[in-house]
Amino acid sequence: MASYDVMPDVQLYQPANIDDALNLADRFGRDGWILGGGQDTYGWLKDRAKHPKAMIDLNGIETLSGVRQTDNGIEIGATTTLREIVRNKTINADYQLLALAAGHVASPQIRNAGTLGGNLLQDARCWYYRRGLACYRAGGNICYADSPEGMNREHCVFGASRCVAVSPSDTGTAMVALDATMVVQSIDGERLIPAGSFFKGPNTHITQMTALRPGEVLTAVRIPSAWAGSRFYFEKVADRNVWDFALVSIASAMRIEDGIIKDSRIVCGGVACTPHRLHHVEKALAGKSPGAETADLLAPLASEGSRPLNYNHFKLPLLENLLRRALRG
């Protein structure tokens, strides 16, 4: 019989290099469970709700990990960590939202081990789901949280399709307003893909959380210098200032010309099984200046569209407020 107070038996590779590491995630393919800074792994393994063969640690692979400058905005490496980001004097200079969001993640000891590309691939929080029962999202045929006697408060309001988990990443939400990049490799080559199509909903992919196929590896994120200087917003509402995952979020990014919005982007956090793009808002943004006059106008539709269930309600005038909030500085 299996004891629950060590961890599962389960195999770890450290490659070198990066090609190293494909050529375990092509071997391993489901069965192995990328590794960053672990901040979200071993509470799985310890809880035996996940099952993989092995672990590939990408930690001492040094071309993953860093910022650097490209001719067209910023790199930076999926094993770099969230305090790096948070304390990176470009990112702060031109790409504020991310470091703000980053500081935002849990607690400054979490920061200091986890990676962004933890941060972005970690699943969802869901308590069902991760207590180990047969829900949708694990491969089963019922939503435990979308039932009469389900307990929802953390769920979405928007996009649910069987599940209602929400995405649980912070930084998610500034990637998408940042109009960033993910960089995927595999033995096969590499893909790039747009942050916004990164993040899938249960309608398309109901067992998870991204795009990643088996044997890819998140390798980087670009950030496009197009954004750079912005005027960036970002708050995060939670049960406690540390360690908890939003209850409703913003990230928001706003081009402003002889104060008025040429362009902007407002992503919302906790609202949505992925980070929830308000592109109605961003359009009838288009124009107007920002202040309280469009504060008070345009908050109302930031909840256009919900579905609350039994026990969220109170997230809608949340998500109205934090965006008054923004869009007055």
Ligand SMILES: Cc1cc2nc3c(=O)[nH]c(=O)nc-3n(C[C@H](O)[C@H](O)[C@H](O)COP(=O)(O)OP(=O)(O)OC[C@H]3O[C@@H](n4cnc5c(N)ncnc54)[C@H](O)[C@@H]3O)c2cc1C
Second form
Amino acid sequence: MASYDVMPDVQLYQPANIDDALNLADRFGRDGWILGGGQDTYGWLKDRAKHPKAMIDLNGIETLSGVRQTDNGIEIGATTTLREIVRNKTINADYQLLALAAGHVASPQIRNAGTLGGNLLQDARCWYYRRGLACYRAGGNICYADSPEGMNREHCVFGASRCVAVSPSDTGTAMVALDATMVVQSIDGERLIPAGSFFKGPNTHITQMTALRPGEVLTAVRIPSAWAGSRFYFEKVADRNVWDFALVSIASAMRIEDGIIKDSRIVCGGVACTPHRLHHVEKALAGKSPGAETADLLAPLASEGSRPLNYNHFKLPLLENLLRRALRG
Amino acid sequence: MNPILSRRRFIKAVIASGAAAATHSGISSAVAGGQETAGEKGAVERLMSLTINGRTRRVDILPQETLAFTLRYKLGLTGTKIGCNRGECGACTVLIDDIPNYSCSTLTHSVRERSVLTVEGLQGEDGSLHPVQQAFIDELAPQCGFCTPGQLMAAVGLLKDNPHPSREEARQAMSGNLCRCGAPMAWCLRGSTRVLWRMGA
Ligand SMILES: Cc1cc2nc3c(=O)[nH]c(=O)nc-3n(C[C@H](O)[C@H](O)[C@H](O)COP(=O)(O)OP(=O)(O)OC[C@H]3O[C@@H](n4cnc5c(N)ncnc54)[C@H](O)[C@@H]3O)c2cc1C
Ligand code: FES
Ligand code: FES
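Following the display of the form predicted on its own, present the structure of the form predicted together with this ligand.
Complete assembly follows, chain above in first position.
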């Protein structure tokens, strides 16, 4: 399939306030395309693989950008760039997990333009899908990646249902680990969606990655202070350190009192169609002390329940080792 | 006359006259498409002011036009290169309000009221090279030179933000720019981080 230098004809709207943006989002529905930094968008258009009629650029809406303190944590506007997140003092002091995750996205230039909203809402990176093939995710009735000839080294080992693409977002894992809440608006009002149920697998939503409906805009993400200052660990393994998506990544938060793990969140990227939370490991961790012993004991649990494809068995030892490193500290 | 200069002038003249655009099916179809639907209520005005290298000009810009396209094909600023055209190489790096961005992945309409700096804007008013340009030459940083304008802009962007980068900070800042000569990054990275480091120190 040809790729073109120039994007096809599409209208561009640059609303100055959120009401105008919501009205446009409502008016265009599925034909509208919300624009953050555009770093996940332009490839789709250049490849002629998606055909929106109008782009609704959120960057002119001042209230959507920036990090604010709230009574119970912080709120980050959806068009805040990843660069700002990586450099933000409050985030680095209290919620460093997010700064670490955002700092591992793509390349410096992409982080300078890419927004938090766009990073969380970006679409699957399966190349068959990206090439505009009529796979399940594109509304068709075949998965090219999970076929005898399919190249599926990057694809999922958990939770596949017809589609085997993984959740590509580096900040998504951190948001689930931090128990964040997504603030979503439409002309009908506001919905608050916990990060843990915001990301949707193909068993419920095969043509989209999140619970966002047409006409809705993510306006902010709230992070509660519950995990502020706890022990964080983030690691991403990719073929290249720049540009490449996670083969496997881990984002963890642990609340430790008197050397004992009271509570924890362990979330993995690159292994499932949503950020993959290791609930059973979290349960097993409660009451243990962090260190090599606990790490060796629990690491094998990470790959429990996995169903690797032809070419991605290597993700299982990788996942176990990342968990080991997160727990060893 | 210098043959290279005259060739450049010729290309620019052709671009300005629109003759080059008409020979490229992708470009001409996009132009035609844009005209059909221009003026949709509330959508962006095509005529806009752009501030590039300190000069403000009025330009007719399609809604879907990328900054790299505008720079190269409308304004004749061909110092900015297009390598991959999808955010994966850095050849098209320019500074927007002093921050490095991939111009292939930036809508021209999003830089209205902002200031764009391209490699053509680096030299001093008297034509002298920017210190980073001179340092690249002194360090023999470029081989074929295709990635160099992007590398220069990333380097200048770093120094504007952080005049005394550590070696690691320089590596990080240059990591969004690939060099395809030799091992990826080897030459330009070695050259330019050494340059940056020397300039900062
Ligand atoms: C070469 C390359 C490498 C990359 N590597 C990585 C990587 O390693 N890790 C990673 O996580 N990502 C990566 N990305 C993906 C992506 O570009 C970045 O994650 C970036 O953060 C996306 O943000 P954006 O604002 O530019 O998105 P956009 O392109 O503006 O938006 C992405 C999607 O989200 C929707 N959207 C955006 N904001 C909102 C909102 N507020 N409300 C509703 N919908 C919205 C858009 O409609 C679109 O569908 C890479 C991209 C490229 C091109
Ligand atoms: S041409 Fe823009 S990043 Fe390659
Ligand atoms: S010098 Fe040839 S691509 Fe960098």
